[in-house]
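Listed next as C-alpha cells is one chain, alone, in the form predicted on its own.
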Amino acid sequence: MNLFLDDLLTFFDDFSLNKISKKCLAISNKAFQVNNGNIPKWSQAIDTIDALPKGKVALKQPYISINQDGIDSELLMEALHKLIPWRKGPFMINGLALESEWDGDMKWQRITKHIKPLENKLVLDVGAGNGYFTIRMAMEGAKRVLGIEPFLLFNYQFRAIKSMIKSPLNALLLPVKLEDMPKKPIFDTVFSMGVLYHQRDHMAHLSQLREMMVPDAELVIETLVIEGPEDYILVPKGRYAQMRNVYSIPSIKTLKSWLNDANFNNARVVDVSKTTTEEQRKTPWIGENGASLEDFLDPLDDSLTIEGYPAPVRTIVVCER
C-alpha cells in the first residue's frame, strides 16, 4: 500500500507547488515510517477499501456522498470501523451514513458565503483533520487543495475516502506540520480552522500562515474566542472543555489586534457562533466510549465547561495578506 506517493506526484505537477514537493515528500515519508501499533490495522482497512469498486462523489448535504455500484456494504463498514474515531465529516457511502463527531457542513455554510470563490485557486488547509473540508474546498472548483495534518490516523481516513472516488479531486492530505513547510508564497487562500488556540506561540503561527500566501491572498481563521475587551485572553489552567494543549483563547478584539500585528489587512468578523450539541455530537463513529461536547459542559449549567470556563464560542475572521 502506498498512501500518498502516486497522488503526490500528480498533485505537485504544478509550477508553483513543485517548489515545495521535495520537502513535503521527505517529511511525509518519515512520518509514515513511525512506529505505531495501529498502523497494521489502519493499513488493512485501506487495502480492503482500495479493492472495492470506485464511485462518483457529490454533495448531498450535509454529507459528502459517494455512490458506488456493487460494493460489499458489510466489508466496507468493517474497514471504516477500523479507522475510528471519525471526528470530521459527515460522509455518505451509498446508504451508509458515516456520522462523524462534528457536522462539518454547519461550519462550511457559515464560511463559504463570506470568502472569495475558490475556483481555480491554490488552497492550503492547515490542521485539516481527515480532510473533510479539504475535499469540500476541492468540490468548490479549486485548482489544488493541500491539507496538512500531522496526526496519522486522519491521513489514513482521508486516503480511505479518496480511494473510493472514481475521478479523484485535486485534493491531497499530508502528515506535515505548518512549521515544517517550506515557506514559499504559493497559496491564494489559506484556512486555519481550530488550530490557533493549540499554538504555544500564536504570533508565530500567524506569521507562518502569511509566509505561505501570495500577495492579496485571503486568510480564513476559525478559532475559539472569549467575551472581553481588547488585550483580554483566557489562559486555561489544565484542560479547556476537556481539550489538552489549549494555550490561549482571545477576545474578538484581541484576535483582530493579533492579525493586525501580523500584518494582515481588512480583518473582518463574519460569524460568531456558540458550539452546540447539534454541531458537535456523540455518535457510534467516535467509538464505544467516545465523549463529546455534552460530556465537556457543566451538567448543571451548559454556559460553562466542565472546568468552569465559559462554554465554547467560535468565530470566523477573514482577512488579506
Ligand SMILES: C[S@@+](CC[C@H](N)C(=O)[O-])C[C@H]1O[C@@H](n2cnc3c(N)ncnc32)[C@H](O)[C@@H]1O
Given for the second form:
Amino acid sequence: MNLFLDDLLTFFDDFSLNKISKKCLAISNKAFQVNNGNIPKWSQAIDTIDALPKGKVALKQPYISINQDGIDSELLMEALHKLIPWRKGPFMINGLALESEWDGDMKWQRITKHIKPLENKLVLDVGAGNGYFTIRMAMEGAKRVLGIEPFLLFNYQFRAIKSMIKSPLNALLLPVKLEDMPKKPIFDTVFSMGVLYHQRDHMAHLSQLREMMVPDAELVIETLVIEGPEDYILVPKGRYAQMRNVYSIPSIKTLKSWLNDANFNNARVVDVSKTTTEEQRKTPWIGENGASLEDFLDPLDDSLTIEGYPAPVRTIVVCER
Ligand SMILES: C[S@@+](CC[C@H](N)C(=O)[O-])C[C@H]1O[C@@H](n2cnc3c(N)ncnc32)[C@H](O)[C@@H]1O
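Pass me the form predicted in complex with the named molecule as well; I've looked at the form predicted on its own already.
Now the full complex is given, and it begins with the chain already shown.
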C-alpha cells in the first residue's frame, strides 16, 4: 500500500511548495514507520477502501459527502469502523452518515465569513486532525491545502477519505509537527485551530506559524479562552474537561497581547462561543462507551468542567503577518 507518496509528489509540484517537499517527505516516511500495534488493522481498512470504486465529493452541510456507484456500502462502513474514534467530521458516504464526535461544520460556519477568500491560495492547516477542515478549505477553491497532524490514526482516516474520492482534491495531510516544518514563508493563509492550548511554549508556536506565512498573509487562530483581564491565564492542574496536555488557557486580552508580542497585526476577535453538546456529542463513531462533552462537565453545574474549571469557551481571532 502506498500511503501518501503519489499524492505527495503531485501535491508538491508547485514552485513554492517544492521548497519544503524533501523535508516533509523525510519526516512523513519516518513517522509512518513507527511501531504501532494498530497499523495492521488500519492498513487493512485502507486496503479494503483502495479496492473500491471512487466517487464524487460534494458538500451536503454539515457533511462532506461522497457518492460511489455500485459499491458494497456495508463493506466500506466496516472498514471505516476499523479507524475509530472519528473525532472530526461529519461525513456522508453513499447516503450513510459517519457522525463524528465534533460537528465541524459549526466551527467552519463561525470562521468562513470572517476570513479572506481561500480561492487560489496556498493554505496551511496546523494540527489538522483527520483533515475535515483541510478538505473544506480545498473545497473553497484553494490552490493547495497542506494539513499537518502528528497523530497517526488521523492520517489513516484522511487517507481513507481521500481514497474514496475520484478526482483528486488539492489537499494533503502529513504526519508532521509544526516545529519540524522547514520554515519557509510560502502560505497565504495559516490556520491553527484547537492547537495553541496544547503547546508547552505558546509563543514559540505563534512565531513558528508566522515563519510559514508570506507578507500580509492571514492567520486564523481558534482556541480555548477563559474570562479574565489582560495577563490572566488558566494553567490547569492535571486535566481540563478531561483533556490531557492543556498547558495554558488565556483570557481574550492575553491572547491578543501574545499575538501582538509575536508581531502579528490587526488582531480581531470575530467569534466567542461556548461549546455545546450539539457541537461535541456522543456518537457510535467514537467507540462503545466513548465519552464526550456531557461527561466532561460537572453533572450539577454545566458552567463548570468536571475538574471545577470554567466550561469550554472558544474564540476565533484573525490577524495578519
Ligand atoms: C484539538 S485537535 C484540533 C483539530 C482541528 N484543527 C480542529 O479544529 O478540530 C488538535 C490537534 O493538533 C495536533 N497538534 C498538537 N500539537 C501540534 C503541533 N505542534 N504541530 C502539529 N499538530 C499538532 C494534535 O495531534 C491534535 O490532533
